[in-house]
Each structure stands twice: as structure tokens, then as C-alpha cells.
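Here's a solo chain for you in C-alpha cells, the form predicted on its own.
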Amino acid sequence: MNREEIVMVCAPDISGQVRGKSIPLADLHGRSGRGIGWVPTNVQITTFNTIANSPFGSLGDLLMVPDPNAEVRVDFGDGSPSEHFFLGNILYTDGSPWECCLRGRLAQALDALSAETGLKLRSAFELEFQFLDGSPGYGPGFSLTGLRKKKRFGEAYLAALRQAGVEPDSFLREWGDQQYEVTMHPQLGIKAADHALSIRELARATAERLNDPVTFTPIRDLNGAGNGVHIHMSLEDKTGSPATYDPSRTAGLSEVAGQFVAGILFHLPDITAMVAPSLISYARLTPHRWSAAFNNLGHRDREAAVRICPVAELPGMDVAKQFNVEFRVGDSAASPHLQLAALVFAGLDGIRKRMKPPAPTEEDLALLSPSQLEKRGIAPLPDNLSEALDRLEKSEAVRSWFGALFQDVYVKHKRRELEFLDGKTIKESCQLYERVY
């Protein structure tokens, strides 16, 4: 059978979806500046397919214009369609930035980072999934008996992005039942945010090409383990050298980084519904889970909403370079660009500032009284998505970061999508969940 090459051009949307338009190969150079014509409304296109109120309306047109330095393509030697993608920035007819374009929002961010303070940020995405084949388990956590057990397709899955330029890590038998995990190593600015939608949607293409479907949902059973996606960050100088460690300062944190931390935590229960963005991430929000249920710095603590990370300090390494934190609140119902735009803003905000970092804890602050975690200046992290896009909605500073058009766009998408879950048990929507995820 002949066949012709199609080839999609798309970007990340709110709904932690990726959406576009697909052409014939053979057209793509003529579509290389001009890009494809796309609709505002398509922004608010819900997770459940169903469209939020839109102050765009049937009215105006965009263009989605591919990236060169953004393709995947990955021939997986079956026989089955090369899986053959751009990821592209949305944009005004006459060439300027949309404002609800997620990519162009990140770049927005890391441009205005270095431009004021000269560091670049260089970060790693580690995302958490489960299989949906039907049988329990596959062992104990991180066993090689569990590794086993998906080992072909976690060779096709590690071939499949190496191919399309994404550099993993690890790809390990995780604690929860049927639970995975991929990691990758840290890239620079935007890249970072593309390889992580890659590791997403490639799981997703060697899913379907093996018949062992997967899901990226925050949490399938209340009971049970959730799928986080955990963002390691460290600071670069002009130079390109490490600008986050500094071995004289509390927890080894640099003046910068803490500031930058500082930012994070002081901005993050504005933009938890950002990171956290469907009505279920709430429920791994939660005290031992490996989560993260408050709004704090933890030394070497996987309970931290930002985790000061341990190194290698045997002979020979450069404990600079490795140093970095890590970002434990997201989940994958977000898109990365969003969610490390929204982190980028809020740091820098930070620096700006000159805000401190509040001491790291080591202990678990399930255990404290809330009087106690007051007098630490603790406090849990918002308690569902209702109660984040109250936050977002009332937040100056995201209104100054991402403007009110995105402001008010976002939190009407995101009410839409509660609105769908209304009057459904809590089962019923991670079903409905797992499935989109």
C-alpha cells in the first residue's frame, strides 16, 4: 500500500493536551514561516473535550508556526508510521507573541531571567506513569522483577527517544502498583520543557504500537500510589558555570538560588492550580505519598514542595555541578512549559526581591500541629483545585507575569472542567482521568 508522510505541527495547551494541525510532509517547507492557521477558542478545548467559556468567541485567527530546533521524528522498525512531530510557538497574524501561547510564555520568562540577572536555568523533568494491562502489581518497587516485567517495552520506549534527540537517564520498576518512571538529563531553557512533552507523548506512541496502554494521571486509586512529575533546577552564570551551590551558606544553596527558591515558595500557592491543575492532583497532594502537602523547603526530603537535592562527594566530583533542587508539587495533567514558565516567574520574582529561603526542614510535618507549622511559618498547600484557582484568579503577581487575558482564560478552562466532574464520585473521576491521561 503507498503511503504519504504526514507530519503534525502543535504546541502545548492548558489542558496539558498537545494539539495541532497535521500536513503532508512534502508541504512542510512552504509552512516553515507562514506556519498553519489555528483559533483562539481551541485554547479552551477541557481535558474532557468540551470547550470553556471563551472571551474569543468564534471570532479571530492565529498562527502556529513550527520550531526547527523542535522535531521529533522516530521510526520504530515495526512497519507502523513514523511518529513525526514539531513543536511550534502560536502567534498573532502579523508575527507577534499570543498571549495564551505556553511555549512563547516560557521563552517569555527565561529571556527576562537572563536579561536581568545574567543565569540561565538548566533543568530535568522526572515523570511517573502506570500500565493499564489489567493484572496487579509486577513485584516489589524497584525491583528487578518489576523491570523484567516491561523491559521490552522500556528498550523500544529508551530507543524511541533517543531518536527523537531526548537524552533518558533511568527508566525503573517504581514503587506503586504497575508504576514506572522516566527520567532525563538536565537541558538548557526551553529545552528542557520540549524533551519532557517528547517523554510524554512517546510513552504514549509505544504504548499503542505494543498494545500495553499507559497512564500519566495524577492518581488512579485514593488508595494507592500517585504519578507526580518532579522538575530538577540548578542556575547557570554567563559563563556557563554551576551559580546554585555555594558550600558556605545554609544547606549549601547560593544567595541567587535561594532567592530564586524564595520566589517559589512565596508565589506558590498562586499558582499550585498551574502545576497542579486537575481536581484529582489534590489527592496526591497529600502527606506520605512522596508528594508534597505543604508549602516548604526539606534538605534531602521527598515530602518537600522543593527539595534541596543530595551529590556525590566521592573523590574527583564536581559537587557544584551537580547540585540543584527540586520542584515536587507538579503532576502531568500540566503542561511543562506551563508549569516551569509559572516556576521561572516565580523565582525571578524572588531575585528581584531579594526574598530569603526559610530554613529546610528535616522532619515530617504531618506530625506537627498547626500551631506548630505556623510558628514556622509553614502552611499546607491549597486543599483542591477550587480552592488554587480562588488563589490564581486573585493573584497580582500572575496577573503581571502571564497577563489577564491568560489569567482569565485559564481559570474559566479550569472551572469548566470542574463543572464536567459536578456531582461525580471521586472514583468516577480518576477513571475519567486515567483515561485522558
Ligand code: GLU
Second form
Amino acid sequence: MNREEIVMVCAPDISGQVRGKSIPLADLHGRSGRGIGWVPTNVQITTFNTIANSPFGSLGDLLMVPDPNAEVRVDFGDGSPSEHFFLGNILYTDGSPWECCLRGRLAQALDALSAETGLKLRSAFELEFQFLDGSPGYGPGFSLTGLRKKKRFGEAYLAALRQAGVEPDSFLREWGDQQYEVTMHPQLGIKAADHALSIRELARATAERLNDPVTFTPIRDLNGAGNGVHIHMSLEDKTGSPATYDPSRTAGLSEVAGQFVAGILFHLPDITAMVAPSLISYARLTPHRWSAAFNNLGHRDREAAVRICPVAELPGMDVAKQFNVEFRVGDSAASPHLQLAALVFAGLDGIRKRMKPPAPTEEDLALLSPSQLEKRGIAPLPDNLSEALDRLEKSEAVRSWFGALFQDVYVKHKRRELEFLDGKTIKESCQLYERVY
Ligand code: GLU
Ligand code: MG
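Could I see the form predicted together with glutamic acid next, after the form predicted on its own?
The next block holds the full complex; its first chain is the one shown before.
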């Protein structure tokens, strides 16, 4: 059968999806400068395909322009059509950036970080997901049986990631039911978020080829493990030297990295609705799931909102190069670009205001009473999406970073998602989310 290759120009959006339009590959060159036409109200298409209240209505036109540095082309070698897309930036028709373009917002946050501090952010995403087939034989967590069960998938998946320019770090059987995890090598700037997006999309593309569906939904079963997105971050100075480590300071966190973390924790209640943006995200963010339930800095603690990670200190190993902190609150209902943009804006504010990080905790905070927590200045994270959205809506910080238009659009979008789920049980909501993510 004759075929003509189709390529998609697309961008991450508020609902955590990737949306765009596809064109004949043969036309790409001729239109790479202006890309494709895009509609402002598309930003209000929710995860359940309803359209939230939009300030744009039927008006307005935008351009989605492909970024030549963000092309993914994967040939699975099985005769199936290649997976071919470009991530793009959404611009007004005069070329100025559109406020609701998430990739553009991340670029803006990273530019501000480097302009004001000379620092660059290197980050790596760690994503958990689950297979949807109910067949037995997944074996115990982290087992060879579990790897064997999905090795065919894993190897096709790693080959696809490699072709897409993503450097896989691991593919492993996680602990939860049918749960696996994939991690990547750290990348500078926007590339890290682009790769995180490819990691999700290429898992779906592999699943499609092998007829073996997966879900990255935040949680499937309240009695089981959640699927987190952990973001490892480190800072580099102008010379490319690591700037996160200082052995003379508490837990080895350098002064500037401490300020960056302090900014993230200070603003966390205001940005939780961006990093954990679904109704069911808050079922994951509960104690003893190794996600995060409190607004805290933990020293090597897998239940902390921000964890100071361990490093290998064997002879000849460079500790400063490895040293990083891990943000554990996020999940895959969010766009990686928006997650990272919110973290960078918050962290940069911490540097600007020379905020001091809290003392790192090293204990089970869920065992402390509310008054003990209060005495130590540790607050729980927002309890549900509605509460998190109220915080975001009132946040002057969010308004100053993202602008009033985006803040309004975001809150309306997410409230429409909640409205759609109104009256449904948590189990029904989990089932709906798992089909989308
Ligand atoms: N499943 C946990 C989460 O929801 C993370 C487990 C781990 O890798 O430490 O974030
Ligand atoms: Mg894990």
C-alpha cells in the first residue's frame, strides 16, 4: 500500500495532553516558519474533552511554530507508521509569545533564572506508570520475573526513546500492581521537559504497537501505589560547574540551592494545583505512599516534598556533580513544562529574596500531631484540588510570573474538570482518569 508520511506539530497543554495539527511531511519545510494555525479556546479543552469557560470564545488566531530542536521521529521497525512530531511554541500572529503557551512560559522562567543569577537548571524526570492488562505474572516488586514480563515492551520502548534523542537511565519493575518506572539522564533547560513529554508519549506509542496499554494516571486504586513524577534538579553556574553542593553547609546544600529550594517550598501551596492538577492527585498525596503529604525538605526521605538525594561517595567519584534535590509532589496529569516553569519561578524568587530553607526532616511526619507539626513550621499540602485552586487563584506570586490571563484561564479550566466529576465516586473518577492518562 502506498503511504505518505504525516508529521504533527503540537504543544503541551493545561490538561496534560499534547495537542496540535498534522500536515503532510512534504509541506513541513515550506511552513516551518509559520507552523500551523491554532485557536486560543483550545487551551480550555479539558482532560474529559469538555470545554471550560473561555475568555477567548470563538475569537482570535494563533500560530504554533515547530521548534527544530524538538523533533521526534521514531521508526519502530515493524512496518507501522513512524511516530513523528515536533513540539512547538504558540505565538500571536505577530510573532509575540502567547501567555498560555506552556513551553514558552518555561523558556521565560529559565531565561529569567539565567539572566538574574547566571545559573542554569539541569533536571531529570522519573515517571511511574502501570500496565492495564489484568493478566497474572508481574511478580513481586523489583523482581526479575516482573522485568521479564515486560522486557519485550521495555526493549522496544528504550529503542524508541534512544531514537528520539532521550537518554534512558532505567526501565524497571516498580513496587505497585503492574507498575513500572522509567528514568532519563538529566538535561539542561527546556530539553528536560521535552524529554519527559517524549517519555510519556513514546510509552503510549510502544503500547499501541504492542497492543499492551499503559496508564500514567496519578492513582488507580486508593489501596494501591500512586504513579508519581519525581523531578531531580541541580544548578550549574556560568562556567558549567555544579552549584548545588557545599559540604560545609547543612545536608550539603549550597547557599544558592538552599534559597532555590526555600522558594519552591514557600510557594508550594500556591503552585500545587499546577504540579498535581487532577482531582485524584490528592489521593496520591497522602502519607505512607512515598509521594509527599507535607510541605517539607527531607534529608534522603522519600516522603518529602523536596528530598535531598543521596550520592555515591566511592573513591574517585565527584559528589558535587551528582548532588541534586528531588521534587516528589508532581504527577503525570500535569504538563512537564508547566511543572518545571512553576518550580523555576518559585525557586528563582527564593534566590531573589535570599530565603532560607527549613531544617531538613528525617522522620515520619505522619506520626506527629497537628500541634507538633505547627510548632516545627511544617504544614500539610493542600488537601484537594479545589482548595489548591483557591490558593492559586489568590496567589499574587503566580499572577506576577504567569500573568492574570493565564491564572484566570488555568483556574477556570481546572474548575470545569472538577464540575465534570461532580457526583462521581472516587473510584469512578479514577477509572475516567486512567483512560486519559
Ligand atoms: N509511587 C510513589 C509516588 O507516587 C513513589 C515511589 C518511589 O519511587 O519512591 O510518588
Ligand atoms: Mg519510583
